[in-house]
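What follows is one chain in structure tokens, specifically the form predicted on its own.
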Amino acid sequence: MLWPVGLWRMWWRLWAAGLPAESLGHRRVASGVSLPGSTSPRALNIFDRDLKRKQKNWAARQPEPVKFDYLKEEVGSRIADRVCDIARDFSLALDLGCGRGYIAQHLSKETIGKLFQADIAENALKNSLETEIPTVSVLADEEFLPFRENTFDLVVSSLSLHWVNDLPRALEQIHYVLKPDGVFIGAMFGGDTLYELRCSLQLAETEREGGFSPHISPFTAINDLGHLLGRAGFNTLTVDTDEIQVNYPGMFELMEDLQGMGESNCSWNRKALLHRDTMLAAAAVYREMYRNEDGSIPATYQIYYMIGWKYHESQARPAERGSATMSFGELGKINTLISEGKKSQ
């Protein structure tokens, strides 16, 4: 069914902003949350953090937020699996950018003694999912953590750091609040996320309007992530990537779910209005280029997983240079050496 032009444009203005017009005056409760527009002097100001806060608050206030939680719950469970793979207990942990608590619900009190859940959206904290772990909710910005040095044994973060303007600073602060031998386990969207949607919008907008503007926010490249973690002070790094593909009836259903997740674009250079003809053309391009055999369309979410440890003298270290007793050249003869050893016995 085609919508009237006026209603269509109004809906897309709201989608571009990610929230209804009445929430523009929503009161902000500050507790370790940065002021609108405040960033580190060295940071590029790419994202409107105040708008992102409103988007997440709006999404958390919806009657059925669980309808849009499927992706964040899946990634949260995978983060929890990585926590459980570490053979130790964590008396004090921090979930940074927790949302509605997508990681906490998959953890147990046998592993985590107490969990601080921090997010910029107060409504997400108020509507958090149930967990058996004792929790404390903290309204805080990922770039301005209100915690002392050497506080936490574990810091986790799932699908939140890709909206941070100053990622190096955020990683440095995570390292700062970790205790020595503490571990950070995180996940964030990668550069190939929603490439189908990006390509469809660019092709349609170029054909209909003679050029295109960014509608998908920029993401960090995986080859930069290890460098940023190392520069923040982490060691014994692990960085890997995975893809999750979700099928949707059409492009507009995908966009509705992104809004319900609180993942609408909040870049300062976003285009506030997309014309009706351009959107219909983009939906047609999407279906023509990427549709599945059953008529649905796929959306790819690339996820970067990262693990980094804060230095402690008890951690394993590489051997000193020159201390090896066998060269790499001799490894090719290892089968012969083993056979000779057996014969001598």
The other form holds:
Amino acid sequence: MLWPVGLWRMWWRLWAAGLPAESLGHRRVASGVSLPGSTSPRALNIFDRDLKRKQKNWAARQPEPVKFDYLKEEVGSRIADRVCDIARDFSLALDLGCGRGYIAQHLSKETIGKLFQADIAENALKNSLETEIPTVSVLADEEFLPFRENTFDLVVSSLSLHWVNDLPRALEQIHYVLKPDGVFIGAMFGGDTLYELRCSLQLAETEREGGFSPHISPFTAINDLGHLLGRAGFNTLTVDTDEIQVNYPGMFELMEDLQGMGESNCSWNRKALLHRDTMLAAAAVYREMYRNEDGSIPATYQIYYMIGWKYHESQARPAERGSATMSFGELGKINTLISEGKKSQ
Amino acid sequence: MSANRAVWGRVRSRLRAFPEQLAACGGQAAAYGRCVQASTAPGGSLSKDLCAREFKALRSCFVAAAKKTLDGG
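I would like to compare: after the form predicted on its own, may I see the structure of the form predicted together with its partner chain?
Then the entire complex follows, led off by the chain already shown.
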């Protein structure tokens, strides 16, 4: 009776080998091809979200996570500043891609009544920082928010939107879960981030290997950000940019810190291997081209801060055409006009 | 899985010694960097092995420094 069993096993092996990867449950989609069943034809699959979750989990499990937190702490405090600048209290807020919760520790429970912290990495949520605001931790992907429409007064997101595949859809989802007259305050890495590292790796790889592949993930340009927010339905947009320059002893320390922050590359089109020769060459080029006077090397992080409001009748609107009472030609006499106005009052 | 972790641990510990070894070869690294930087100037072009000589000097210095740390450490 051994013969039929052996034959069955051979058939099973042939069948398993011939089956395409998708139906085995693996998401091995080439970049630029949209998944079957995705809602928008413009959906791109640039980043491996599964790998990003693993990287963030690994980073959060490090023995000394505080060592790599400096950048996220700084940006988190700046976002908290912007929240405090708005003269309002928010009863329900959402922190998207919160990491260990860098924004909440700078805010008081008078400003925010209850905070939902959402991230894709469970270790980061488990090790979250102390805050006086009552929080609820939710394991959620930025592109698939499990909340109802018109839920939140405030949505904040600090340095996590640069890893989402479909940024227009993520912004639309944020707009969806906001209440009318709710506000979204976000920060994400921008076009010039780590340009020194990108250039050094490019030059070194070209010289050593004859060609180069992208090692830094693609970033959004600032013009596109304004358009994306407008398309998602946000009003009264504010987008501003900030550059933080951090000095490192060398390129290897920079790369180690990036890995410790959970910001390693996870694009589908990344090269799996970086040769030691290329790394050595890139470190030499980086040092020679960009070093500071004291021998350290700078790394630039360009942060885009964006603020967008969900429409509500009470918000200021542009006036109707033809409703002007003054003409621009009278601008030169504005002082006399103002004093006349005050006298008539 | 533990075999992967052992390999990964070895690779990372070797990588951690790189900055120290690179520091010992400052001159060669600067020469290589200058050569690559010169090719980025207007009119220059970067092709494979354009600075192969400088890189060979850098690499041999680096390997010598690695051997020294291995024997000493």
